[in-house]
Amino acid sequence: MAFKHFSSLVLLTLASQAVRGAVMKRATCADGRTTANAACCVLFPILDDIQEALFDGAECGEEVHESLRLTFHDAIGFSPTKGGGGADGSIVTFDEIETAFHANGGIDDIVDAQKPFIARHNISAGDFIQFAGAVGVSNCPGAPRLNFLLGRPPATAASPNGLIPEPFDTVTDILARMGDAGFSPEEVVALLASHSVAAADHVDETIPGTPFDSTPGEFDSQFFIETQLRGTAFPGVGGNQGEVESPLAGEIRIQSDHDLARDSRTACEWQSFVNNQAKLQSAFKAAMDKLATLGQDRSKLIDCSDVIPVPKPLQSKAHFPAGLTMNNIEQACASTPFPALTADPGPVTTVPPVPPS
């Protein structure tokens, strides 16, 4: 019996070593970097190129915001009944058609900026859009490390018009459109975490680069806090379609964000991200993984997630902007109290614009 027990232990040890060896074995690329799959080695030169030449030395800036917007606008062009290839790069391949859609106003700038990289590195437009989005987000402290799967075939047709939600759409219309593409109301809210590192150029043409929250260089829950603050003024000329009053000078608020933060179908999920960085990261990562492979056969894609850089941790804490308190919150979730937060010291916060590249 003792011999049998010893033999079992030996076999278990050898099996464990074999498993560890299989897990630890990685492909070494030409530049010395390693990845779990040798097919992913082609991404390292692209990573270096876009970090330096597109993202201005790996900054969480304007091109990151625009690249993240492009991931959504390309992928959401998908419907089981109306057509569209999803995350297939059609917004670049058929840019003369899709950039003319009303919902894609201003997106031609980032399409034009990404085109040379796509041509230079011989990568499909669908792959490049999602890769650039994942890499760009990694430059923002507090962000999750997004997944990236390689191998999307070239787009074969333009997306139909009318599949991209607009800022002036009702919550019912937005949830219906996103539901048609396979997203739950909770996933819709999670995807809007992208507005934590975003700025608007074309909602109000007089004030390009206007952020959606006071910390556009950080992936944090300030967006979910500040959208629930009572709006008091427009940052620019006002009266723009899809814009409502915001709580801070220099900050813009779009109608759909305002409404989703207050609608009974989404308000509690919205509030749940306040001061919950772990949930914010995990929910956004899962929703983006789903978005980035919309319309694709995942079984034919290669997991190259380990090529995406690891974002820096968030150093700041959730807070009320200076000069504002709980009294300025428009409580919308009926079942859960708003989290207790402290306010920044000093005069009332004014948000500067995001500088152009």
Second form
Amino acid sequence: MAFKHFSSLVLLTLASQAVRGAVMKRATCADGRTTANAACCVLFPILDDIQEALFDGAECGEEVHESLRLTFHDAIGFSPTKGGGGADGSIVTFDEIETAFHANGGIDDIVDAQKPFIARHNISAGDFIQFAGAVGVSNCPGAPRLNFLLGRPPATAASPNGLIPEPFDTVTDILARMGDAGFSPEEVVALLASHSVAAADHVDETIPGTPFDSTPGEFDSQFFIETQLRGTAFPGVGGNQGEVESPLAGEIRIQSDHDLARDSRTACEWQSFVNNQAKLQSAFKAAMDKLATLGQDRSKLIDCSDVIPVPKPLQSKAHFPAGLTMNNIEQACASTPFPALTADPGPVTTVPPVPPS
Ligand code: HEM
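Let me have the form predicted together with protoporphyrin IX containing FE next, following on from the form predicted on its own.
Next comes the full complex, and the chain you just saw is listed first.
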């Protein structure tokens, strides 16, 4: 008995020493903040600078949306057969070439906004793009805390044209392109949770800042709900390439989201995110981790994920926008019924644009 107590005591002491050891290994940076690896200390001044001067005081606004889009447009320039360095910053380093690609319409705004930050900090363009994306997303309530790995070397060449999906591409073409870059259809759907914090400036040039869902400042499943509602009208002039009718005034729907929500290869995965914040977060985090390191040698990168702020939890519940019900859902998943949701009270929802900053 006494021996048993003694051995538990030894084990306890050893365990607490191990915990202390692990805690003590954390590096304390110049400003007193700690991180698992001293090499990550360089990121704290960059974090403060972008939260203040790029994201207007840690908002989930236009620059966050654009920075998230940029993570994709840099990274997806990667193909085992056609070339491209993936998440290497080539969209900034070779911006004169890449921002001219049709699929990169409007991306020059955020490239120009990010360039001075890259210039005044000691960080590669590839690292900065993914860091700004991860920090930016953390400003959106409901988002997962994305991983961030540091150490991408400078890009050596521009990506070839034609690797970025367009809103008028077919589901077959989108899944093939994304598959070529290493993503399953399920991961493609998970990545599109990004369109929950998104707006379009250039699909219909007459209505810049038109959101993809009614809550562009929150990382929630409203995007997956609202893309499943029957489209009834265009928010602007209509007739634009890659645009289809949306269910709400002030909301835009791109053809690829509409089709992916209804295609038998992706519809059930799409629906699975409705009112499932835990899955939305974990699947998006995993897919973004893969996206952020496309074309990179992960063994050479340092895990600085603990520098990324912890996002606030979501306050609102999944719902039908006011004035709409289950009768407006175009059920596409054959095997599982659409989740039961309540509608917001009040007059029919009109979605305001995301303000420019
Ligand atoms: C299937 C592939 C995809 C297509 C066809 C697509 C297409 C588009 C289009 C047409 C826009 C509007 C751009 C504008 O007019 O300003 C947009 C915006 C956006 N996309 Fe995607 N996208 C895709 C996948 C992704 C992925 C994987 C991400 C991120 C991981 C992403 C993040 C965003 C964000 C955050 C915006 C909003 C930008 C803003 O508000 O300024 N997209 N996307």
